[in-house]
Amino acid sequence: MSEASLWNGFSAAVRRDLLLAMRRKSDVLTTLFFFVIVTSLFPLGIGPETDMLRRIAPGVLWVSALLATMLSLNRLFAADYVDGTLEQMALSAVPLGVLVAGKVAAHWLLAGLPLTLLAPVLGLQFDMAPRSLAVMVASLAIGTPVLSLIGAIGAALTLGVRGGGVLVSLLVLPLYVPALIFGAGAVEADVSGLGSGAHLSLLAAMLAVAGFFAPWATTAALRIALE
C-alpha cells in the first residue's frame, strides 16, 4: 500500500474521531472542567504560601493532568466496538495499527492539547515564573502523548471487560508513573538551576518508544477482543 494511501487512511480516523467528538462536546468539556477544578483546589486547600505553591505546582499539574487523561481512555474504542465499526475498521484495506495510530491522535488532539494549552493559566495560580510555565508547557506537550500512547494499550486491553474503567486504571497508572517523575521534574531542575534538558530528552525519547510500540500493542489487544 502507498504512503498516500495510508496518510489518507490516518488523517481519515483523526477527522472522524474529532467530528465525532464535537457532537458529544460534554465529554471534551468533562476532561477540560476535570483538570481545572483539581488543579484549583489545591491553592484554596494550601493558602497563599508562594513558596509552597511554587514547589508543589508541577507535580499538582501533572497529576491533574494524568487523572484527566483517564478519564476519556475508556471511550477510546468502547462506542465502535459496540457498534461494529471497529470489526470494518479491522476488515479494511488500511491496516488497523494505521487507524488505531489516528484515533490516538485524535484523542491526543481532544484531551492532552487542550490541557497543555490551559497549564500555563493555571499555573499562575501557584505563582509560577514564566520561565517555569515554559518549561511545564514543554514537558506537557511532550508527555500527554506518552499518556494517550500508553492509556490506549490499556483500553484495548479492558475492551468489552466489566469493569474496565477500574482495570484500565490498574494497568496504566504504574506506567505512567515515568512520564510524571520526568515531566515534573523538568521543572522542578530548571527552579534548581540544573537545567530541564536532560528530562525533556528522556520525556522524547519515551514518547519516541511508546509511538513505535504502543500502536502495534493496541492493534494486538484489540484483534484479541474482537476475536
The other form holds:
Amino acid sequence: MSEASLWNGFSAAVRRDLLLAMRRKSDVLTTLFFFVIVTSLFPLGIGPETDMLRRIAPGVLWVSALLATMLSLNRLFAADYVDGTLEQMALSAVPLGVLVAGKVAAHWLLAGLPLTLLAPVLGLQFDMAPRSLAVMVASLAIGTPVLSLIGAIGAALTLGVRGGGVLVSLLVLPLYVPALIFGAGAVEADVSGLGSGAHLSLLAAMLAVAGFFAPWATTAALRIALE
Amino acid sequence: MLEADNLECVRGDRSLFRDLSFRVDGGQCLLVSGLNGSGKTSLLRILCGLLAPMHGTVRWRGQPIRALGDAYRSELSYLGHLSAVKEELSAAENVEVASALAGRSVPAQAARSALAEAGLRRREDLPVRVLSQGQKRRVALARLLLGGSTLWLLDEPVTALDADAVKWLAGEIDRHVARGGVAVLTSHQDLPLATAPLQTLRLRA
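Next, give the form predicted in complex with the partner chain, keeping in mind that what was shown is the form predicted on its own.
Below is the whole assembly, all chains and molecules, this chain first.
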C-alpha cells in the first residue's frame, strides 16, 4: 500500500466523520454545552472570591474538559458497529489502524479543538490572567488529543457491552490522570514562576506515546469486538 | 483461487462444522446452504478474515489470507447481514464515502450510474433514512458493483429485495463469474443463476 493511498484513507475517514457530525449537530453541541455549563456552575457555587477562583480555575477547566470528552466517546465507534460500517472498515484495503487514526482525529476536531477554543472565554469567569489563559490554551491544545487517543481504546474495548457508557468512564478516567496533573499543573507552575515548559513538554511526550500506541491498541480491541 | 482447508468453527462450546475443505476457482460460484444456525454466516466471516477459524486455513491464490492481509482485502467485497449504510447520508454520498473508506475512491458520476443500475434512479440524493429496507439493500449492492473486486462474499444478498431486484442481482453475479471472478453466497431463496459451474455446499447443524 503506497503512502498516498494511506493518506487518502486517513483523510476519507476524517471527512466522513465530519460530514456525519454536520448532519447530526446535536451530538457535537451537547458536548460543548456540557463543558460550558459545568465550568459556569463553579463560579456561581463558590461565590465571587477572585483569589479562590483563580486558584481552582485550571483544575476545573481541565476536569470539565475531561468529562466532556468522555461523554462524546460513546459515539466514536458505536454507530458504525451497529450498522455494519465497522465490519466494512475492517475489510478495507486501507489498514484498519489508519482508518481508526482518522476517526480519532475527527473526534478531536469535533470535541477537543472546540473545547480548547472555548476555554479562554470560560476562563474569564474565573478572573484568570491573560498569561494564564494562554498557558491554559496551550496545555489543552496538547492535552485534548491525548484524551481522544486514550478514550478511543476505552471506547473500542467496551464496544457491544451492555452498560458500556459507565464502563468506559471507569476504564478511561484513571488513564486520564497523568494528562490532568500535567495539564492543570502547567498553569499553576506558570503562575508560581517556575515556568510551564516542563509540564507542557511532558504532555507533548504523552501525546507522542499515545499517538504511536493508541491507534494500534484500539485496532486490536476493535478486531476482537468484531469476532 | 479460494481454498478452504480443514476448517473448523467453534462458537461458544459448540462446533458448527469441522474438516470442511473446498476449492472455488475463477469463474465459479459456490452456494452455501443449510439450516438456520448451521454456520453459514460464520463460514463467510471466516472466509473474509473477520473471524479466525479454530483449525484450518483459508488460502487465496495459494497463500494463507492471514499472510496476505491488505493484499487479500483489496480483492474482496463482503456484504453481510448489516448493509453498512449511513442513514444520515444520501444514497450517492453513501456509495462515494464507503468506496473511499474501502480504498477504492470512485468519481461521483460512477457512483450515480451504479445506483441507477441498482434501480435507485432519481433517489440518489434522498437521505437513506427515508428509503425502504429493500432500497437500502440496493445501496449496499451498488457499492459492491463499484468495488471491482475479484471475490464476492455475499451473505443473504436477496433479503428484502423484490423479484425484479433478485433477477437483476442474479444477472450481476453471472456477469461477475463470467468475467473470471469468484462468488460465494448464502441464500434461503432460489437465485435464478445461469452460471453453469455452480457448486453447492450443504452445512449440517
